[in-house]
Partner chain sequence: MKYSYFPGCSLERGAAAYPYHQSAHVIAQKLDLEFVEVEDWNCCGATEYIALNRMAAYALIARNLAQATKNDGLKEMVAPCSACYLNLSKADKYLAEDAALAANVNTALAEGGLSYKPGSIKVRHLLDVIVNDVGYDRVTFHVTKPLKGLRVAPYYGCLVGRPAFYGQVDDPEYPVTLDKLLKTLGAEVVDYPMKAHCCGGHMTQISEGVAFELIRRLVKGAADYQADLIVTVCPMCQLNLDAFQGGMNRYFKTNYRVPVLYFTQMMGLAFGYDAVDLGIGAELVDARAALARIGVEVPQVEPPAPPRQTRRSKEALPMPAMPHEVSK
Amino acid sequence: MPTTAADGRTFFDEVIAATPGDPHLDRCLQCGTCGGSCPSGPDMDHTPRALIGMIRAGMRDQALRSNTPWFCVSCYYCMVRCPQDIHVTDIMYTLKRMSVKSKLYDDSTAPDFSKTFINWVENYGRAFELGLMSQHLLRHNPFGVFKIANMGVGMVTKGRISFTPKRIKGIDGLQAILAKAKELEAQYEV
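Write the structure of the given chain, one chain only, in the form predicted together with its partner chain.
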């Protein structure tokens, strides 16, 4: 296996170290049940099966440039159907994190959505639908505002959109927790 990481670890080792629990990645039979079960398979650069093969072959750059993890909808069909109990969905999240850090994935829409979302959470402790959707649309699809105008008016009329974000009482504690957690995560990064 080619060693691709700076510290001599293989890409496979890197993925395992960055995934919670044991994802059983070494057990893959390349049967393709995951890809066959995937609702967004047709839109993906690589099926999950191919991507797992690429991880094992040490194809770091190609795997982290793939749009596959970003089109994962977290439906967990692959995970419950895998005959080898591979945690495919967890692997997708690991690849998302690694591709953001390595700056290899070139479409920023999905990563930015995640960043905008957690920005509200880190500052208020809770998600804020209106702020999230409007910020994200303005950055990535300004004309989309007109397309969803009908829906927006409907949601406002029905009282299903809040105009002010709520901040939790323990926001200082939460921010301290998250800062420490990020510091601890850094020790696993290459």
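Please move on to the form predicted alone, as the form predicted together with its partner chain is already shown.
Here you get just the chain by itself.
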């Protein structure tokens, strides 16, 4: 495996070190079960299997520029079906963190969308779809609001989404959990 890090570690080693627990990445047989199971697979520029191959090959920049981790919906279906118990979803989270930190995937609105989503969850304990869509579209595609306006109005009037955010009970407890998670995440910073 080619070395890519300044300290002589391979990209593979970097990913393993940055992923909490043992992701079992070394067990990958390249069977394709992960990609075949993925509901977002058609939107990805590389299948999870291909991305694991890129990690093994030391293709750091190409892997971190991939849209694959950003399209992962964290359904864990790939992990459930993996015959080698590879923690594919955890690796996707690692790659997202690494790509943002290295600024190799800054051509996408996905990191900003993720930050907006997390902000709603941290402050209210749940997603606020109308606010999330509105903020994201106004920042990245203001005219896109007109394309979804009718659907949004229909969903609000039918009670499918709320017009205002609602805070969960026990938000202080959730915020304490999230603060601890951030603390633990800092231990795995690449």
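Positions refer to the first chain, counted from 1. Just so you know, these numbers come straight off a predicted model, no measurement behind them. For the two forms, the rigid core is made up of the largest set of C-alpha atoms that agree within 1.5 Å on superposition.
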{"property": "Rigid core fit then Met155 CA moved by 2 Å or more between these two forms", "result": "yes"}
{"property": "Post core alignment: Ile118 C-alpha displaced by 2 Å or more between these two forms", "result": "yes"}
{"property": "Rigid-core frame, C-alpha of Gln175, shift of 2 angstroms or more between these two forms", "result": "yes"}
{"property": "Rigid-core-fitted C-alpha displacement of Pro165 between these two forms (angstrom)", "result": "7.6"}
